[in-house]
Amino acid sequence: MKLETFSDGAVVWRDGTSNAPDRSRQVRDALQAAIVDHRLAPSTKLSEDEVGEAFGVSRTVVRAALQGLSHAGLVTLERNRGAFVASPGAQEARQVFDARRLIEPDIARASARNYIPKNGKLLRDHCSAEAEALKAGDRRNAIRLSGEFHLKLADIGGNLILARFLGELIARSSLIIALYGRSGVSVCGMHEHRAIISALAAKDEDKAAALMIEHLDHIDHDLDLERNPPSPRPLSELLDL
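Throw up the structure of that chain alone, the form predicted together with the DNA, no partners.
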C-alpha cells in the first residue's frame, strides 16, 4: 500500500503502522508499548542482539527501532555502550509536564471546536474500556488507555503535529509516573475524562481547557519529584510478548 499526497495539501499522512509490513516499526511499537506500560523499567539495557533475538530480526532492524525511540525520548543511546530505557530526572519530568500544560488546553479547545457527535461516542466507548480495565485490575491496559484518551483528543483537535508531540509527551509521562508516581494506579482520574467529554459535547472551549488543566494538575500532584533520586540501576529482563 502506498502513501498518497494530494495537491491541495490534504495529506493523509498517518504513520504506516497498520498495513505496512515494516518490521522496524513493529519492533519500535512493541518496545514502546512495553516501556509505556512499565514492563520494561527505566534504565533497563536494551541489547541489540537480545532484542533482535526476541523479535526474530537482525540488529539492523533493531537499531532503527532504537534510534526512533531515542528520538522520542523513551530510550537513551550511549555511544559504544548501547541503548537503555530512559530514566528522566526530576527536571526533565517537570519540563514534560510543563509542555503538556501548555499544549493540552489548546488541544482541548480545538477538540471542542471540531467536536461532532461521532467523536462523543468514540470517546465514551474509550472511557468505558478504561473503566473496565481499571475494574479488572488490568494495570497495563489501564495505563495505555488512559494515555490514548489524551491522544484521541489530539486527533479530534486536528493538528497532527501537535498530536505527534503530545504522543511523545504522553509516552514520557508514563515513564515519569513509573519513576515518581505515588499511588501509581490512579494514573488518570477517569471521571475527569468523562467531564472533559461533557465539556466537548457542550462545545464549551473554556471549560474543556480548564478541566484539562485541572486534570493535568491532578496527575502532576500524584508525583513526588523530590524524594525519588533518579533511581538506582535495576536490571530486569521482562520482555514477555
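Right, the form predicted together with the DNA is done; let's see the coordinates for the form predicted on its own.
Lone chain follows.
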C-alpha cells in the first residue's frame, strides 16, 4: 500500500480497499490540486483511462471525480469528446472577479471583527511563504499561496457558506490567471496582503473592505484578456504524481 501526498495536502492510498466514494473524492481533490497548481493547464484532456491508470482506480471512480470537478466549474464535460480542464473565456473571467468583489469586502469586514492576535501570526507566516516562493521564482506556487491567503481570511470571517463559495471562485481565478495573467504581475502583491493584515489588526472594518476591493481591482487589471490560450499538452506530461 502506497500513500501519495500532493501539494495541497490531499492524499491518495493506492490500494483498492477504500470504497468508491472515498476514492473518487481523493482523485477529485488531487486533480483539483493539480489544476490549481497549474500542473494541469486549461484545455488539457483528462482521459478516463489515463487518470484511472495514474491513480490506480476504475473508470467509474474517475468519472465520478470528473463530474464533481465539472460541478465546481474546473472541468468541462463534452459529449463524445470527454473531459477537459476548463478554459474560461474573457466574459467568465470578468464575472468571476465581479463575484469576488461582491463577497470579499464582507469577508474582510467579518475577519476584522473576529481578528485575534494568533490570526495575525498565521497570516504573516503565510505572506512569508508567498515571498519565499516569489524569491525562488516559483510563480505557480506563489499564485496558489496567494489564493490560499484569501481562503484563510474567509476562515477567520467564520461564514462557512461564503468560505465554500469563495473556494470555488479562487480555484477558477487560478485557472484565469494561468490563462491570462501577465508574467509575474498577477500574483497578489505582498504589500497589499500585509496592508490588509494591518487593517484587520486595527479592527478597522471599513479600511479592510476598501483595501480588499483595491487589491482585487489590481489583480483584475493585470489580466490580459486578449491573450490566446496556450496549446494543451498530453495528460501524461502534466500529471506529476
